[in-house]
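Only one chain is given next, in structure tokens, and it is the form predicted on its own.
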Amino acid sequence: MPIATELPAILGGNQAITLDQDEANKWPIISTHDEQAVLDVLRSGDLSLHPIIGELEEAYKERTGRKFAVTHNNGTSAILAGLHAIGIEPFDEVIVPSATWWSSVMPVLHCGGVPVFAELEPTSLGLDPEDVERKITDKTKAIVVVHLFGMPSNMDELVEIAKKYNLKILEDASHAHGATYKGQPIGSFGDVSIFSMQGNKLCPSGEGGILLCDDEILYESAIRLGHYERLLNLESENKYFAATGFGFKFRMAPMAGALAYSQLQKLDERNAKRNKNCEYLSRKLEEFGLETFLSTGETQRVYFEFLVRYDAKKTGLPIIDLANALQSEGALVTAPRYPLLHQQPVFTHGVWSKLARLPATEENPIHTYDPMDLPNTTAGNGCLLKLPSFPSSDTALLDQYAFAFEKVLAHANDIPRTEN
């Protein structure tokens, strides 16, 4: 346990964190190379269709080993295209996590599908394979796997379950650019796999996304939904839809693509810096009894976000009071930013069925959502604390963060409690 004798700032001591944090945590990092890449597209005048998009798609195919790639204007539209490609239809059930950004789940509704929430397992905060299998019915069509915060999910068991029940996997790898599972790139496991390139992702484009797969039929289905201009180049009957597509326009803006392609060249270097910093601090925090989700021998995680797990039973200090005390030290710590989806009004108040255009009534609800479901996920989410991911930090700032935790936890009994 911590042995610091200096008083925490919340009890009148000096702040532990005094170094400037702006540059250490600034993201995205924009270089002159990025600026030139965008300017080259801008000055070309080809602002809707430009060869840089094809170059970006080839780069992602090379990184993941996939046969097909198609960029999108954001990760959300890529997910919708992926669900369309794997054939989600009205009343199909899709097993999804609750602790994720809404884009992993809400597009299911616009296919007429029914999200079925499953528990997370505690090791990597991915879907719990045992609960996934319990949730499977004769209506289940697919599983949405999310590599939350950059931690690879348990793909062996999830892929085995999908094969056993003839289910499709949509792999949402939006947080996990550059991560691997047993040496295989994240983004290479799903029937379709998705990366987001939104502005705070590890490969930022401002807004953007990409869909990857190995099946030509799935690839053409994704094109058919939102890329009408590519249909004429196909040899299948899908080319006959070129005049209309299927009603969406999902292509990526070339200037965003140019930024993403430029950023992708620095991905491994910047991931290595983040990993080094977060691992350094993680090892210090583990000495104080926190769990830090370090990479294992079988997985190499990345740090879209840096979360640690805190057990209040060890100290008696509630997590909200721990966070308050750390903030007094100058630490940029917060609760996880994702509210649990199964507890949100769109599901608990029945709005979801209207979005899905399913004929649900009080007498025939099709599916109901109880905010008290998923007790393991709910309890686990309440034990997480979010730190910066330190993309450009040096060890001096990390040592100050460690000292902030040490001071606060060493005086846990004296920290003021928030009134209930």
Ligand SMILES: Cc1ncc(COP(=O)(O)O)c(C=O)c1O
Contents of the next structure:
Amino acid sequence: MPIATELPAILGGNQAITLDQDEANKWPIISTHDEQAVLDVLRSGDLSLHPIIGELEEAYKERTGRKFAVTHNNGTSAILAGLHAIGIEPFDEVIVPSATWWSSVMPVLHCGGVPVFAELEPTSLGLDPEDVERKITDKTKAIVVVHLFGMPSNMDELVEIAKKYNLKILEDASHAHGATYKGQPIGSFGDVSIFSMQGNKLCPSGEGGILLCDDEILYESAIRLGHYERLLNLESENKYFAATGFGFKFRMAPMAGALAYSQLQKLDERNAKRNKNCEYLSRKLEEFGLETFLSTGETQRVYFEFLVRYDAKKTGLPIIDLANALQSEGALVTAPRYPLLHQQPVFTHGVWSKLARLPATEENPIHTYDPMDLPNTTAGNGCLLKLPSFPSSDTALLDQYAFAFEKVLAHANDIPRTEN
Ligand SMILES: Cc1ncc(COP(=O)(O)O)c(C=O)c1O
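Could you present the same protein in the form predicted together with this ligand, rather than the form predicted on its own shown above?
All chains and molecules follow, beginning with the one already shown.
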């Protein structure tokens, strides 16, 4: 435990964090280059089918080494198109994580699929390969892998399981633009891989997404769902669907595409800054007993979000009271992060089967969801503390954050407890 003589702010001491945080944490960073890129599209009058979209797709293909790329109006629709492309059909089971944004899971229902939640493993908060294997049945068709907060999941084992059981992988790389796993870019592991470019993401477009794959059949299936305008250019029979598509319109707006393309030019530089800052603070927090999910030698993570793991058993101070005390220091920390999906009413109250249009009744459920399932995920999720990811911070602010932790943890016994 750290030794600090100064009192925490919550006990009457001075606030540790006094430096301005608005600029340090401002995201997205919009430059005149971004403004010009968007203006160019706006002034062209070509607001719906501008060639910038093709350039953005080429850039993503190049970065990930994929053969096909299709931009989408958001990451959620790219996931739906991806699940449609890999052929998820009524009653197919899809293994998914519970601690993720709902978009990784809910589109499964709109293919008539059955999400089956599996545990997370503790090192990268990706799907636990052992639990994935336990959850496989003869109905399992696919696995949705999410690189949570920018930490690459354990791809060697997950890919091996997928091969062994002939399952497809949908790789949700929404948090992990620019990350690598054993030297290979994230976004290159799925049968279909997707990125979100929503406004908070590492390559923001406002709203936007992209789907990547190497298989022409998957590519054509994906565009059949939401890109009718591309079907006419195909050689295959899919061109006969050009007059209708398959009922969705998922095209990305070129002004958003222009912003994403411009932001992509800065991605590596900005990731490097976030990494430098988060790694710097992580090393200090590790000294105080927190676990910080630093990149390993083999895996280069990125910091879409900066979460650290806190073990309240080490200090006796509940995480919620730690967060309160840190907030009193001026720290922008919160706990915990994601509401676990398997505990949400849409699953626990049977609404999911109606959305999936599956003939489940209370007497004859196709699958049941127990909020008490996934004890490791639940316990793990409750130990996470979210910090800013410091896209433009200097070390002085990071030192103040470290000092805030140091003071609070040194006085763990005296920090007021919230009553339950
Ligand atoms: C893990 C994950 N997957 C998918 C999405 C969906 O992306 P979008 O918001 O672009 O629809 C998000 C986030 O927003 C996300 O965090």
